[in-house]
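To begin, one chain is listed below as structure tokens, in the form predicted alone.
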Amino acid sequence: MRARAPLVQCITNFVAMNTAANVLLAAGASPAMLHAAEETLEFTPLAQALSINIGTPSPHWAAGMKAAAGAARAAGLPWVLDPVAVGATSYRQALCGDLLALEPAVIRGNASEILALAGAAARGKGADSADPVEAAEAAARALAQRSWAVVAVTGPVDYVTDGTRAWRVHNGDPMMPKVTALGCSLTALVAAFVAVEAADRAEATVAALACFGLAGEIAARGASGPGSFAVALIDALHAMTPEALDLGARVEPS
């Protein structure tokens, strides 16, 4: 990651822009927070990966998302979809349907989002999940088989599948859901990992989740609350080494 410093275009929500950019910089990637449809056809092929988070959609932003995803597909670039609160409104459902047709390399969401995206019953509360990760595992596998994407269901224990293989990632800390935009930032980090390990998108996704979760564990050791935790997480990502990740990653095949 740090040797290649991949350029990652991020179309994300207003809440997450600053945090997502700082997470990518701390991990060694280069963020570009760019969403206008008028320039994505030119810019997206210059990036090494694209991250799309639909958190605060509008018609203009949706046009930019679809233009960028189409440009990424045409250029053979991996892109990652974060279907925030997809089950909350028909507008979000329609937007995600259009984006799924543009072949994301990875889909990352909470259990309720993955259930809704797969067409199953879900109990999401806006952007928050009201379903356990385990409830979405079968839907994630079916969605991966149908879309040819790697699907990551994140929660207390993450579940990742490419439709054939599957893993559980046990890294993370209970403080992480207390800081807004960390899930959105994780999607951008997955895009960066996939950019440098495109040969196996599933393993790249697992590595990104383990890295982010381990950074959360390290940050929590010295944090006194969500505010200091957010700063410590960025520092932990910046200080992460391959050796520390190898030692601290808690991943099991499923």
The other form holds:
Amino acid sequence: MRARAPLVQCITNFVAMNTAANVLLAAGASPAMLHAAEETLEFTPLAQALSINIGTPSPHWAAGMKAAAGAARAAGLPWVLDPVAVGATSYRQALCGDLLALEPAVIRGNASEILALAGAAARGKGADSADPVEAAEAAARALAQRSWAVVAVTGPVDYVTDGTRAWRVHNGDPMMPKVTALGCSLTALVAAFVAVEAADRAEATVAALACFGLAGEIAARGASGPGSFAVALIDALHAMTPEALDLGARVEPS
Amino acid sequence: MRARAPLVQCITNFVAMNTAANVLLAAGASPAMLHAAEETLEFTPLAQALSINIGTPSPHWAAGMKAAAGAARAAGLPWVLDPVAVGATSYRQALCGDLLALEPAVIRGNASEILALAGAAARGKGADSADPVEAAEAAARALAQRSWAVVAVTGPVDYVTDGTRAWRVHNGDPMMPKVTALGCSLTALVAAFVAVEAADRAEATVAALACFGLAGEIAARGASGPGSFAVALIDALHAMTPEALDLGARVEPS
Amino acid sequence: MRARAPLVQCITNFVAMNTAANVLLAAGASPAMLHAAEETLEFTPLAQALSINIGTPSPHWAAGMKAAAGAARAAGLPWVLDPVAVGATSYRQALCGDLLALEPAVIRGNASEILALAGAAARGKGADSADPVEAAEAAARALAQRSWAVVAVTGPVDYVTDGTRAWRVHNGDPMMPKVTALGCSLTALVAAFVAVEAADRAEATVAALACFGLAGEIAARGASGPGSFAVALIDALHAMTPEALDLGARVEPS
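Having seen the form predicted alone, please provide the structure of the form predicted together with another copy of the chain.
Below is the entire complex, every chain and molecule, led by the chain shown above.
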């Protein structure tokens, strides 16, 4: 990652913009946060991966997301979809339907979001999940098979599947959902991992989740609350080495 | 608050978006930061309260604010107005006029903003107040009586009135105005308190102001400047208990 | 700076909004982050300086930038241009062409951006420079002579020129490019310095760069990574005194 410093375009929400860029920088990637349809057709093909998070959508941004995803598909560039609160409004459902048709390489969401995206009943309110990860595993497999995307359901224990293989990632810390935009930033990190490990997008996704969760475990050691935890998480990502990740990753095939 | 975890929709400015979400999470609420008219009519009735801050307005956002406030009023949902720099431009004055007609439950601003909103002469420049809190007390009472809203004027000592009763809140720290978006985040916190203590919106507002100010006092103890202060404030909000708030609140009827 | 507390209007990107406001507050300035064409004609003449950063452009924001720059020029107000990733898309090139015609007092960018703005070949990808500062010195001088603006090329060693005189600023720390939005925030700080030291805009620019770089050096002493570094940088800016700046500035005429 640090040797390649992949250029990752992020179209994300207003809440996550700064945190996602800092997460990418700390991990060794080069973030590019542009979003407008007016310039993305020209820019996206220059990137190594694209991350799209629909957190604070509006018509102009939705147009930019679709233009960027289309440009990525045309250029053979992997892109990652984060369907924030997709079950909350029909506007989000329609937008995600359009984006799914543009063939994301990876989809990352919480259990309620993956359930809603797969067309199942979900109970999420706002951006928080009201469903446990296990409840979304079958939906994740079905969605992966239908969309040809790797699907990651994140929560206390993450579940990743490409429709055939599956993994559970046990890394993470209970403080993580107490800091806003960490899920959104993880999506951007998945895009960076997929950019440098394109041969196996499922394994790249698993590695990104383990890396982020392990950084959270390290950050929690010295933190006194979500404020100091968020600061320490960036420090821990920056200090992460491949050796530390190999030692600390807690991944099991499922 | 933590037991109820109220869903609070925030339409706030680009500067405050991340901080306001983290303040709500640290306090135990569940933030939802969506703003577009295209989806807010469907979403707002699902929330327990709404917070609107006009800090970085534009036509599309203004339309979303009015749609959300209208949906909140129709659903009987309390909403809080933060009229940032309302005296600075006629665009903001017109927007706040439209929003006032949609009956906010609480209005929170600095002295210059409350003076301007009440139609009095104000001297604020940008988002900072140039008037002392005391100079806005009569305007706050008049505005509360005219609008049926609780009005909170924040500054070194805060003043809260529902037009009949009034309180002064002495909590806070001089470092707070040195960190951007803390006033905006306080507005979101007021919405969260009003969501869980709907029976008396004035007392809920007073409690939110005391809680935020007390967290500031605690944060200041170990901080070496506004950077570390902002981090410690989130930690202090997260660690706050009802008992600590009862002990530390410095509120007097006025 | 602290005695004058200049009102600095910032039209910046979504990533930098919060950080830039906190940098201005820590340095003693008063930030105003409004951007819409609908209100900027009325507001800009009230400010003491204007900072425009094109980082996340779109048509509505571009219109606001041009309106604000035009209002600043009409009012004799100095304004600073940050041409983020101008070489990346023709949309950014056209926008910067329009903005250059509105006569910025200072232009600050990395080497790739200044090369692209001056019409030379640049190799930057996204917002990061792929060219060394030295490679952009001749382009900076030519751009300064053509535009009558002070041009600052920032990097490991900064280069500042007004087309006749030139300086190198050696302050800074290798951690600075690992935190997003620091360049954008520096542009806002340059605007604040130019507001209070209008007599010599080149010297004001040099002072802003030295101040920010020195704060970075101080922050690096206790930081364990880019997260804690960003927090400490705000603390260090807030603690900076004119005496400390005089002692720590490492500036040489070129």
